[in-house]
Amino acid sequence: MTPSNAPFSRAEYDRRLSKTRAAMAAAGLDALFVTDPSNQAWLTGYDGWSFYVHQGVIVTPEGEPIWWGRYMDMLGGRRTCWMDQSNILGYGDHYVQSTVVHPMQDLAQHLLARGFGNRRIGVEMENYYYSAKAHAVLSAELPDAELIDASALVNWQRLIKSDEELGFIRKAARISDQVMRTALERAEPGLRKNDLVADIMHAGITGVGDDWGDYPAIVPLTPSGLDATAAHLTWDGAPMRDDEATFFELSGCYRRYHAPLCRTVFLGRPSDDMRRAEEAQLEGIAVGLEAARAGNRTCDIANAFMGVLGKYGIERSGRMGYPIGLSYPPDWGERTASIRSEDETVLEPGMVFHFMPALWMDTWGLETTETILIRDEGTAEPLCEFDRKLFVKA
């Protein structure tokens, strides 16, 4: 069965399953318990803001996946989930946030009774959602089964996206204009920057025509100043001022789908440096964008775009970018690979990065990122359609 109200056909549930069985059984394993709500959401279409109680994907080798949370969550996922509502599972609420009791215990109840007392699970165990002690109770529950780490088993299946997975994402690039013009319209010296972050989440959740905006895995990330020396600091309630830059880190969401966008702006006159990096920056981007085709690695995007800040005397370490699509908080990349010097994954096309070769200085910080789809041929295709520059408001 597949609801009115899943985003995607029984089809394209279909392929995902197909893929994630294909790797369970390259990596040995009977039966997998996914945590990560992207994960649970991608396989399920589970979606609520209930990731912060226990709650998983069961995948076998057969048959529909089973979902499993707290029982008013189970209520959601026969709201948004394809399968029969036999396969949609709610345990008590004594369950949440007891300590004599703990949900592990009812999923363990789950796996065995299907059989799987003995065999080997998969568990993410790299992930912000499956705890230690859930781990802990899990084992102590199944003292007959093999935890198997499959972290990121599942978000490698991922990375290369369909036809109807890039419908959404270039849905969330139309909305990322949208909130990125709203940044760069709204900031001037003298507005509270909490006040310009208000609109900013107003234009997103907005949408564009009938494409309705969903909330991002990432709050808007707009420091000024000294503190845009910095990657990942949010927003106060002080003014913007003059002879400060302020660079936007933001995304439009359509169901769950990201596409990121990063600009600078600045207030006044920018020095000669900031001007030199720019230029720095934009020509990295062309040259990154020239090696992001089918076929290369994601190391020849980072060392290209590293190749031209040398020719300018600029320094830089750490990645450059990674994939997106489907996500929720506290992250939307899907940590797998990445856009850096040591990264030799073989670029295909369908996979969809945020290559983000931002520059944090000494006294500013200056973001220009493209969220890129990597084509069947040619260079990659930046999936937003704003001017890539310093935007100055003099």
Second form
There are 2 protein chains.
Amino acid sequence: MTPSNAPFSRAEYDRRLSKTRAAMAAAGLDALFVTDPSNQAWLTGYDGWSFYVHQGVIVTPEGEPIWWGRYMDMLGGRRTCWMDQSNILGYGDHYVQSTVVHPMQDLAQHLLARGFGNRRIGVEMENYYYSAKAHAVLSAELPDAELIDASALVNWQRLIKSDEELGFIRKAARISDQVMRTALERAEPGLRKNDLVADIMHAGITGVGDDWGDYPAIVPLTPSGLDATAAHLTWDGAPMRDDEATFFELSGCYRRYHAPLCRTVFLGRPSDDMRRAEEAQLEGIAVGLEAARAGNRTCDIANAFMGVLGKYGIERSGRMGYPIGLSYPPDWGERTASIRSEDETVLEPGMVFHFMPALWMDTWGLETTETILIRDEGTAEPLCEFDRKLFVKA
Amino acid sequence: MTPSNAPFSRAEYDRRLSKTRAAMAAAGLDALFVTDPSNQAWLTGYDGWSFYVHQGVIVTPEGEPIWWGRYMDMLGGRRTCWMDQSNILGYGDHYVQSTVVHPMQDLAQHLLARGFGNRRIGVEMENYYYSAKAHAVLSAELPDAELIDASALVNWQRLIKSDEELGFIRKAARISDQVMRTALERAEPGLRKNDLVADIMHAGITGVGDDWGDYPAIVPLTPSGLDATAAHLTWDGAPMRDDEATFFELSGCYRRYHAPLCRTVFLGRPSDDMRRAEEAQLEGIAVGLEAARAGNRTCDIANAFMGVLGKYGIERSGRMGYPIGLSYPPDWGERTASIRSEDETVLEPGMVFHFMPALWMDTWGLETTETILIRDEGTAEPLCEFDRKLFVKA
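Same protein, the form predicted in complex with another copy of the chain this time rather than the form predicted alone?
Every chain and every other molecule in the complex is listed next, the one we just looked at coming first.
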């Protein structure tokens, strides 16, 4: 039985579990311990801001997954996970941020009790929520087990979205449209940046109609002028000024699903350089979308875009996109494939990427991006419905 | 020279660096690699939402600290750190979320070039942003170095706040007051919870006067009814209902400094049980504040509170507070001392704690808390100025 709070059907969770188990079998794993909060939610429905303490999901070849976390968060597990309450486990509060004991000692006991003490157990070595210390303690507690790096094993299963998931991402895209509209309408010289961000957040959490807004995994990025030459500065209380570009890197969020969108506004008259960069960026995005077809590879999108930039004589390095979907802070990307020249992931229908060919130049930044869906046939579908251009408010 | 964007004086950063170096010397460390974003900001001023990729600060016994991160974030480093630009280092974008190469390979080269290849280097083993994989790669790349667990070494230096820092926390407290006032004024039956959260966030980011609001390290926690029996559930779009308690766990944030505050509102007439719990909680907080004096220990606060609960026959386990100050997601706590019976940290003037003796019961939750400053003499000072009671809206 799926409780009312779990966002997806039981069939959807079964599908996810089957895919994960197939990947575990291919990797020769007897069990998998999942710490990425987005992987936990994807497998079990668990949803709470409790990932700042150790918690995770145990997947074995049979039966329901097991959610394990802090004792006080068991109650959150019972209210958000689809599994039987007997599969929600809690550890005592004396383990929390202690210098004497570690929660992984408790986890090890559960794995031992289930007969995995001498088996091959996958762990997500490269994840924010599996610290070097956690690994050291778990290794010491399970001396006869083999801990195998299974980083992103679950993330890769999330790459192709189900129809249920696409429905959520489309709702997030409607919220993204509303958030971006708010940002562009409100931006004007003299407006304090934090007041603009307050309105942006308000629009995102309000949502659209019955589709209430959840918190995005990244806060609004809204830098102006020289601050926009850096990719990840957050706001301050300075007023917006004439003759500066401001980029908006924003996402609506519907039940943890994202649809990021970037646009740039110039207050005044943009320079010829910026106009030329806009032209190159828009032409590059158009050819990128042409290349974003099932059967092509992620690098084909990047190379198509870079070909246009080369024609315009604009230099750029670095990756220009990543898959998106379900996520928790600090990143809304899925951390698997990348849209970059050295990545050869084959595109398949149902994949969703944030195609993100931003330009950060010496004295300004220009971000124009799309969340795109790879379709059965033809070019990728941009999921937001927003004019693609440099916005100018004179 | 401190650039205009760094929030503190050069003397303040020098003080922090000296404290950190003394702790390094006591631990026998030749160098320290700091990954906790709050420690990075505390030492260097670095401020950006870029902690989702590997980055950190290298502290050695002499000279300026070195900020190291993704190439595109060097620009953010130059705009927010106080150090010379030669001490802002960047690694290539091909390292980002790659399955082939790892950023720690680049970091190792910098440590080798500076002569630390065979020295004792401290690393924050227990931190969200130092993954098990990062540690494995760094260990392999520096086979002759000794990597020592220096988890929370810097965090402990942050426990006693400077006057400059207390000024920031007091500003955050004014914002917390405004945010809580917004929540309590707006709460009413029929109001969708996400619409309430939108207003809460708006109030927090607007800030108070010239003190603009920054993003808190935790999103607003605002659960009602049975959801409030769990500690960390986030909102949804359901309307608030009569005869339910809703707790608000909120914080204003001023330039990354926090002052968390919790209050509870009941829409209707609370049960006698809840009224009795309120009485116990308020009496417990009062005796807790009495015990929160320089020279006493953290456990004295916890034991004072628990003594009152025992008198009322109310059961509670778990910790009831932690130091706060500068922080980034996913936690606004400093992860050092805890207010709990087994913690014997001696209280000193300038320490700031979120004293958080919430009660999560079988069918409702009651959160009433204070951010408190340990003073030279007398009892702790609550930094927010908010009535301490269960708010009732009939």
